[in-house]
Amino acid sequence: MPETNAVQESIRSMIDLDGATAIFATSFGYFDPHVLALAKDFPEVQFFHCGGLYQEGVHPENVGSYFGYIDEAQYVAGVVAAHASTSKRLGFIAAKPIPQVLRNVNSFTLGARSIDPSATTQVIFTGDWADPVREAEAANSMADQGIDVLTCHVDSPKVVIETAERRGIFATGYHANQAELAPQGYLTGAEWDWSNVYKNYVSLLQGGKTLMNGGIPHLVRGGFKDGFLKLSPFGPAVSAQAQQAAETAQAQLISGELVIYKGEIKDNKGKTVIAGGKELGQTAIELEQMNWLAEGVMGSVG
């Protein structure tokens, strides 16, 4: 987490010196304390933080919150990782264990077996968002142990992806489009599409629109429905077949046929976690807690 004085201080420059009427906090950790706390001495400024999870009556009014369901994208990413894999078993390398990255790791592994119920996915949580050595550490072990499709949440996937490709097995991307690093293994990838997000807040502010006159929402999301996200093009490895499968899946995301956490759902360890018949659908608030593992993930929480 960035130095509390440094981050702070940083923020009350662009308000004091630049006159800042609107503040966005983009980086993990910066919610609490950091915008919670500059958000009660600016009580005039708003303040939006992409990924923390605003709570209505808790919360200051002029702070509000922004993310999109990128776990829709890999979702889809699993669908077609479990065609093109053929040990059925599937790496994923993390950052860290928070609700969003255990969203990505989860829905990934629930597209996987959608396909093929015995798949599995290991995952490894380096511990930091940028650690190049441990990411190509993770990518080679995995490698090494027979799996042959590999995605991650990191803040760069470049060396998982290039990792990847060197060793001869399938890849998805994260964030961005990585198919010029893995031209042979690169299969998809779930990308962010920011563009609409800023747009839109843009366009609100623009029209005298504000978090404490009720103009603009506390609580933003968005999935591919919205255009919040999108999958990268599909890559020569991937068949025909993974690609209806995909395709078909993605449709009926954004029509809502299709609820990725709909029990009855077990995690790694036996215990269900939603029961049969109970459907959470995407803006569900139990999904921005989640702290355990889907069967099938092979990995820890703690």
The other form holds:
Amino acid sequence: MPETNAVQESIRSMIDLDGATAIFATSFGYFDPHVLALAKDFPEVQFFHCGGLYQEGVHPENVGSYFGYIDEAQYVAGVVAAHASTSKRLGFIAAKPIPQVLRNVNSFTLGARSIDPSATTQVIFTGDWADPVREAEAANSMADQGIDVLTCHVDSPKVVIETAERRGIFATGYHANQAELAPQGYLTGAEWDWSNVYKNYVSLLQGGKTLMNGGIPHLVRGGFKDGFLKLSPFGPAVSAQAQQAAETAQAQLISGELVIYKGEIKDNKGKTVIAGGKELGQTAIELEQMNWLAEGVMGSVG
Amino acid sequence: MASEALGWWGVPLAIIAGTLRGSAPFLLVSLGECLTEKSGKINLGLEGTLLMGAMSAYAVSYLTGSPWLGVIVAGVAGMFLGVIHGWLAQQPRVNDVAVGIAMIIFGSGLAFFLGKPFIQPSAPQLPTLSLAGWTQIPQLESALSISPLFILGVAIAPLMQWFFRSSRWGLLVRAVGDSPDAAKAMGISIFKVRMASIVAGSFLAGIGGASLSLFYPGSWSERISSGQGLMAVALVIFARWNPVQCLYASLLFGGAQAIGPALQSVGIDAYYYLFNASPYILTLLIMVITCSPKRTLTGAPGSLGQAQE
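Would you mind giving the form predicted together with its partner chain, to go alongside the form predicted on its own above?
Below: every chain and molecule of the assembly, starting with the one above.
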């Protein structure tokens, strides 16, 4: 469904005709203005939105938002990628330079550089959430440049993963498990685990808890620890050593021992963006406004 | 597995490789449109035909395991849309551009509706023909892996040229397109000739769709064509309704698609939106250069786009 008035119409009929009492809206543009407008019209219905940023006092109290820190999984994928790469040059095919995407690029690169500080990530922005021809061109160009592990943040990673397999290089997945598309070169992947998130919501709702009575928090965020994410099973090209390193990183992210954005971190123009000794935990608002690429990323946001 | 980085040589290589990989859909659609327009009708609906071809080829290849059967079904699906367009666009006082726009929406809508279950699975792809027996450089080997449908298009271009110039049937198509009244006086059925041209043109466009989903980029999704069908229609004007020039123009457009990503891969990352837009800018430039209010285009079929009374 496009992010237009059609959203409001169908939510309205879900409530009026089907008697829905909880609405889940899962595209970024559904939140403002559509979900917000309807939440005011139907104060007794609960609205849960994926990805939007709920602001207390500004937004109606029957609105909640949920999202995951998938960059944790990208960090671990970076660790695996650095082990698999022989050229130590990784490639990232990204749609648009917005904070969520840049955070994935940076976390992937920081993960790789935790294994080999000389590793670099070439990023190519296609400018579009879905443009299969340009994604394939980007993947082929990077393979031509000697890059030997590709990953991506676009709507459908299928073309990137398949092109990498055809070119005989490695790939790590995104959104879901793409191992079937690349039986040789698929290393691992950053996956959402929505079933877990929704199961929690359902059991809360069944228990009579609501956003309005305070039983359900307005902002639900989480990473590995909260069951929002998982890694794809390791592919055949992943060495035992790489597996070990990945599992350690994942365990440390869960325990909180490992903080991805821990100073000093420089951007790729040499400017310090996170001062030495400073730690930005996953909930830090600075990270949701990221507009820089870390040292080791080749590309620019402009 | 890892190969030497090519550095700056990667850019021209990527453009050449992009040309060989990416121009097949442009080529097949523009040849189809060339045939259609020579008979005096415009078929903008080939954008929808391209999507329908891509979807049906992928679906059939996935369900039967035979990509070649997929190619044939894509052509047949194209013909089906062509029959609808050919019939509608030839009704009295019907504008073929308006029908074409309706057919874009119908073709793409039908392809999206039927294609939903095939976005996820992976279908067997067409085999590649390698022209790289002489080299050991992996980048070149990859660049020179060519789609059989591209070869088909390259072969059809001069054949179609010959068809228009020297064959009896080709002359019939041209007569109908240039002067329907004269053709009618000769006792030719304008309806049948135009219908045949539109259906054959749509067959080629359907196969063009198969080359998108079964060769490059080799996947079915709703954004697979990104306007290539419409660009190919514009390209026919640029090529002056000449099939061999359609081939050159398609190569140019295929190469233009590779410019943006190739430049970013060697570190030129300024203005990537501009470079990525190069195929569209090219289309616009062609329109501006070739359109003039003062003169009609050389080579344009005389009755192109005129509604029948």
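Note that the structure is a prediction, hence the values are computed from the model and not measured. Superpose the two forms; the largest set of C-alphas matching within 1.5 Å is the rigid core. Residue numbers count along the first chain shown, from 1.
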Check your understanding: I98: with the rigid core matched between the two forms, does its Cα shift 2 Å or more?
Key -> yes
Point to revise | Exceeds or equals 2 Å, Cα of E162 between the two forms, core fit | key: no
Review point. Is Q252 one of the residues whose Cα moves 2 Å or more between the two forms, with the core superposed?
Key: no
